[in-house]
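Just the one chain here, the form predicted on its own, laid out as structure tokens.
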Amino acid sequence: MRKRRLRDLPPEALDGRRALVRVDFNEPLKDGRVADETRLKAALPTIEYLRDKGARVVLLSHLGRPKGPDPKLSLQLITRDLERLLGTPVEFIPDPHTGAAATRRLPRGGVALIENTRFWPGEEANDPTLAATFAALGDLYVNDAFGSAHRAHASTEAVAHLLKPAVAGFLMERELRYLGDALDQPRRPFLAVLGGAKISGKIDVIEALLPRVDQILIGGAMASTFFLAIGFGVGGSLVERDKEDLAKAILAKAGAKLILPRGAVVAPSLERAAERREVPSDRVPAGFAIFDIDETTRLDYRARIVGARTIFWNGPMGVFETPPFDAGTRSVADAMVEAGKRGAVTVVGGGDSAAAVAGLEDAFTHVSTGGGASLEFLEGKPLPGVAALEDA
């Protein structure tokens, strides 16, 4: 079902009106200041669109998971890097409850930020009252927090309800359209690259993508568990011993569209990288781990990926915060820039693979801001911060 969007209403619709925009500023902060400003730049050109037709503009926003006001979460903190960024004064607005005539106050073209939506009892379960509060701040509503859509909030979902019109923003509407169109309408072949730590946390995605996609590339830790499942030792590797039978299941399942690492970097312990080495999936010596996949996996599915026409990619491929264990995670983002360079659809589904091409964003289709948004999106799950924007 497709939503109604910012660019569907008419300029006058927004000239002089309190657009409450409510954006994703989770950001990483690092001794008070923001430390990655990725979601920053992700929302501007929503606020300098409503900003250019004479909107004064009301941002909502988390940051963390405060347990009540906590100042070391406070948005003030981000304020200085969002007048650079936006090159406007902003104005930083306390309490949601006592802000409703400040926004009035603000000049056409202004912006206020409202303290850490989180801080105020009711936002995540998602309170009537509280959506009241909000919506008062605003004539309008524009959600553009992809990444905090699978939440049903006070301030993404119940006050979607009460404010009207309610729209999606552009990075909304790019999040929906790149993840909807790689799963509705690929061009083939299809493939997708799947890692992280848990195959439990992936269940879910590999049974929604395994009818549509022609092969699935496994990494990361979660390939421990499919090996588990085919009789390979696995040695000391983080396994999910629980959730053998499952893997099973998925490979019997998947038949030859699964593709598991042929081989891996092993070593005693993170700490002992010196003495790493590599070897082939069935044989992980007692005593070492998998942190990575080899020199013989990342060639394989380099040539995969290159040869793809739409890839999506979600988690790692191994501990790629610590080096030298990055190389299969490094391997597949290289692989996916070239496809992208070959006309390839590239599509990377928010958290660690996000972080893991921080600074390479312009060479993909499209990088998602939400990590757990884009897989529950990818499940086929109803996002409730979406389903509460009007239809088109």
Ligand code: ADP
The other form holds:
Amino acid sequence: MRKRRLRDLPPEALDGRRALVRVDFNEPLKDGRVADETRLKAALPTIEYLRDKGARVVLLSHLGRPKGPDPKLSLQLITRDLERLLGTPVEFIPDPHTGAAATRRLPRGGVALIENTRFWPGEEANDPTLAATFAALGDLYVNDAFGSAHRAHASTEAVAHLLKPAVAGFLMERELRYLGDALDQPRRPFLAVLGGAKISGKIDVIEALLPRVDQILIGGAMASTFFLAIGFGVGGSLVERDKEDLAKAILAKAGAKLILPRGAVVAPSLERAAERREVPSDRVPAGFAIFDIDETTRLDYRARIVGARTIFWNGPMGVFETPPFDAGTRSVADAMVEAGKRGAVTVVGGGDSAAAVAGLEDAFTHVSTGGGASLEFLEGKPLPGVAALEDA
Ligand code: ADP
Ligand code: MG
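Pass me the form predicted together with adenosine-5'-diphosphate (ADP) as well; I've looked at the form predicted on its own already.
The next block holds the full complex; its first chain is the one shown before.
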């Protein structure tokens, strides 16, 4: 079902009105400052559009996993960075219960930021009373927090029932377009590249993608569990022994669609990278573990990716946080960028995968800001934060 969008609202619905915008400012903090501004920047188009239309912008977000009020997770820590990015003062409102008057005093185009929604117990309980408190802070509701849409919380779900119009912001719209339409009606060949640490978290994604894609290229530790299922020795590789049968079932179901790495980069441990070598997938020596896909696989995957017209990627090909085991992940990223230059639609989902391409976002069609949400959406699970918005 299509959802009503911010861009669908007429000017008079915005001018002078208080827009309560649920954003995802759940950024990593370091020494009390924002360590990565990706999510702040991703929310700017919606905020700037609203300001431009004369709205008073009231921002709502969670940050981290506080167990109640916690100064280390106060959104006030983000205010200065937000002011710099917006080039305008941001009024911090420490308590939503007493904040409505301050939102009414905002000038047209003014911006306020409400304290961390998770400081109040009603947030995660999707409590209608807290939702009513939030609803009193605005005259319309915009949800731009795709990364939080898979949670039914007071600020993402219950509030959307109380404050109308309730519409999707630009980031939300983009996420739904590229993870939804682009992958629902893909230009073919349609390739998925899946990696990461565990099969268990990705089974539903594999199952959902299998009937839609032409091929799935597997990498990461996920591949090792498939190797185990085939009967290869995996040495000390990270595997999920209890998922062997499941891996067998997926292999049988997927047939020729599922492509496994031909070889691996192995080492005795991450620390002993100097002793690394490349081996065929069925020749992993005892005492060695798989930490990346090998050169042969990189070239194979590159050729397949560059020849595809739609590519969805989730999950690093190796332990990309620890060079030189980032080579396989970099090579998939490069191949996708190359495919994009040739006109392919390239979409990246997943928290670690997005981190692996940080700084290169513009070279992809879309890099999802929603780690868990992007996967749940691909699995076909309804996202409560989206479902609660008005239908178009
Ligand atoms: P995403 O967040 O993009 O969905 P995951 O969380 O599933 O990705 O997986 C990312 C993690 O997988 C990374 O921390 C990476 O180090 C790990 N990983 C990838 N390949 C291997 C491997 N061969 N052995 C151990 N860990 C791996
Ligand atoms: Mg992850």
